[in-house]
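Only one chain is included here, represented as C-alpha cells and corresponding to the form predicted alone.
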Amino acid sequence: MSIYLDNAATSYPKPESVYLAVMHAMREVGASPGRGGHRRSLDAGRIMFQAREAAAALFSVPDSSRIIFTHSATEALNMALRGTLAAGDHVVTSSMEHNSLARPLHLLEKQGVDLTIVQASTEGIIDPEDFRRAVTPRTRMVAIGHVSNVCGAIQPIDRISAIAREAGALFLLDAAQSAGSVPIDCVASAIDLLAVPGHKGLYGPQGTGLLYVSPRVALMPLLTGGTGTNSTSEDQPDSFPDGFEAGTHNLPGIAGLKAGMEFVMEQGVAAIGDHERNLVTYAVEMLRGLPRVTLHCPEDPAMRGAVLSFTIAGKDSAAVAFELDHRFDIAVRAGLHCAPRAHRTLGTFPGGTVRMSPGWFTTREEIAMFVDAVVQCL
C-alpha cells in the first residue's frame, strides 16, 4: 500500500474534478484567453474569470480583478517584493521563512533594501511584540509566512498585520502552507499582498499560483509583454489584472486550479484543516515517547498546522526518508526543506528533519502505518 505524506510539497492525489478540468481546457477549449474574439478564446476567458471569482470568494477579496495568476507562490512573492520595494525601504521578516521569501529579500538587501529578521522561538512561533519593536518610520513592509513548512507553527497574523497597519507598512503574507486549510480573510486580517501556490492546499496542478494585491498597493509589473489589451501602446498597461499577466496564460493549469478551489470550498477550509491537524496530533501522540525520536513542533496543538517534523538520534534524516520510501512505500521529505534559517531557529541545522504532511485524502489508518514504519526504522 502506497502512502503519500508529502502534501506540504505538492498535494496528491487531486480531486477527480481537477483532472477533468485540465483535460477539458486542453481538449475542448484549446485557445488562450484574451487572444481572440472567437468562441474558443471567449470560453477560455470565461474559465479565467470564474477562477478569479473562485479565488476572490475563497480569500474574501471584494474585487476579483485584484487576483493575479502566477506560475507559483515563488513568482507571486517576487512580484510582491520587487513590485513594491526600492533601495532605502525597510522590511521586517522572521527567522522561519522559506527561501521563496528569504532569497528575494536577501537579493533586495544587496540592492539597498534594509532588512530586519525577527527571531522566532525554538518552537518556531513569532512574538508579535518583537515585530512592534522592529518596525521604524522607514518600514515599508512586514513579510512573513502564515504556517511554517518545517514545524507547522501557525503565526498570529492578525496581531502582526495590525502592527504593520499601525506603522503604515504593507503586510505581505506567504500562504504556501495555509491556503486551503486555514481560513484567510484578506480584508479582516488587513492583508495587502497574499501569495498562494495552486498545487498544495488548493489541490490545483503544479505550475499554478496567485497573488492578491489590495487597492493600497501601487504595484510595478515583474514581467512586461503581450496582454491582449492596449496593443497600440508600447507601455505596459497598469490595469488589473491584465498589466500583471504578460504572456500566454497556463489555461489548463488555471482550469484545474479553479476546480481545486471549488473542491476546497465545497468541503470547507475549516473542515479540511481540522482533518489534517487531527492527523498530525494523532501522529504526535504516537511518536512522542519513542526512543531517540525528537518532535520539532509547537507543543500546543492549536498552534500546529498540517506539518510535522522529527529526527531520530544517530540516524541521518535523509536515510530515514529513504528507508520509509524503499521499504514501506511511504513518501515523506527529509532535509532543510528550503528553510535553513528556520532549522537554525529550531536547532536542527545542518542535518534537517524528516517531515510528514497529511492531506485531505490521508486516513488515520495510514498515519498508524507510518508510525509503525518509523518504529521499524529505529
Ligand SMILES: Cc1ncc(COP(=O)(O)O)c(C=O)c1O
Given for the second form:
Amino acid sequence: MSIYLDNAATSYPKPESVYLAVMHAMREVGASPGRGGHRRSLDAGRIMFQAREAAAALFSVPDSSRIIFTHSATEALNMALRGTLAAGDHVVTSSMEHNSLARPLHLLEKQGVDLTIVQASTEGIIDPEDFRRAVTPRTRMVAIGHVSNVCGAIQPIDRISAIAREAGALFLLDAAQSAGSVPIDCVASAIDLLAVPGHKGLYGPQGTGLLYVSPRVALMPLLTGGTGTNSTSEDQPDSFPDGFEAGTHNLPGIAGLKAGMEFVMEQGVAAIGDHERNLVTYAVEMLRGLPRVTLHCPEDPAMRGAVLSFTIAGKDSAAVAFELDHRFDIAVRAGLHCAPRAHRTLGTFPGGTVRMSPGWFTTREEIAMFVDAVVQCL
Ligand SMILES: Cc1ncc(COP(=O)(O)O)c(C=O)c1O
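Having looked at the form predicted alone, could you now put up the form predicted together with the named molecule?
Zooming out: every chain and molecule, the one shown earlier first.
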C-alpha cells in the first residue's frame, strides 16, 4: 500500500471532481477566456469567473475581481513584492520564511530595500511584540508566512497585521501552508496581500495559485502583454484582474482549482484542519517516546498546522526518507524544505529534517503504518 505524506509539497490525491474539471476544460471547452466572442471562449470566461468567486468566498474577499490567478504561490509572492516595493522602503519579515518569500526579499534588499528579519523562537513561533519593535515610520510592508512549512507553527497573524496597519504598512501573508486548512478572512484579519498556492490545501492541479490584492494596494504588474482588453493601447491596462494576468490563462488548471475550492468549502476549512491536526497529534504521541527521535514542532497542539518534522539521532534525514520510500512505499520529504533560516532557528541546520504532512485523504491507519515504518528505520 502506497502512503502519501507529502501534502505540504503538493496535495495528492485530488478529489475526483478536480480530475473531471481539468478534463472537461480541455476536452469540452477547449478555448481561452477573454480571447474571442465565440461560445467556447465565453464558457471559459464563465469558469474563470466562478473560480474567482469561489476564491473570494473562501477568503472572505468582498470583490472577486481583486483575485489574480498565478502559476504558483511563488509567482503570487513575487507579484506582491515586486509590484509594491521600491528602493528606500522598509520591510519586516521573520526568520521562518520559505525561499519563495525570502529570496525575492533578498534580491530587493540588494536593490535598495531595507529589510529587518525578526527572529522566531526555537519552536518556530514569532512574537508580535518583536514586530512592534521592528516597524518604523518607513515600514512599507510586513511580510510573513501563516504556517511554517518546516515545523507547522501557526503564527499569530491577527496581532501582527494589526501592528502593520497601525504603522501604515501593508500586510502580506504567505498562506501556502494554511489555505484550505486554517480559516482565512482577509477583511477581519486586515490582510492586504494574500499569496496562495492552488495545488496544496485547495486541491487544485500543479501550476495554479492566486494573489488577493486589497483596494489599499497600488500594484504594478509583474508581466505585461496581451490581456484581451483595451487592445488599442500600448499601455498595460491597470484594471483588475485582466491587467495583472497577461498571457493565456491555465484554464484546465484553474477549472481544476475551482473544483478543488468547491470541495474544500463543502468539507469546511475548519473540518479539514481538525482532521489534519488530529493526525499530526496522533503521530506526535506515537513518535515522542521513541529512542533517538526528536520532534521539531510547537509543544502546544493548538499552535500546530498539518506539518510535522522530526530527526533521528545518528541518521541522515535524506537516508530516512529514502528508506521510507524504498522499503515501505511511504512518501515524505527530507532536507531543508526551501527554508534554510527556519532550520537555523530550530537548530536543524544544515542536516534538515524529515517532514511528514497529511492531507484530507490521509487516514489514522496510514499514520500508524508510517510510525511503524519509522520504528523499523531506527
Ligand atoms: C511556506 C511556503 N511558501 C511558499 C511556497 C511556494 O509555493 P509554490 O510551490 O506554489 O510556489 C511553499 C511551497 O512549498 C511553502 O511551503
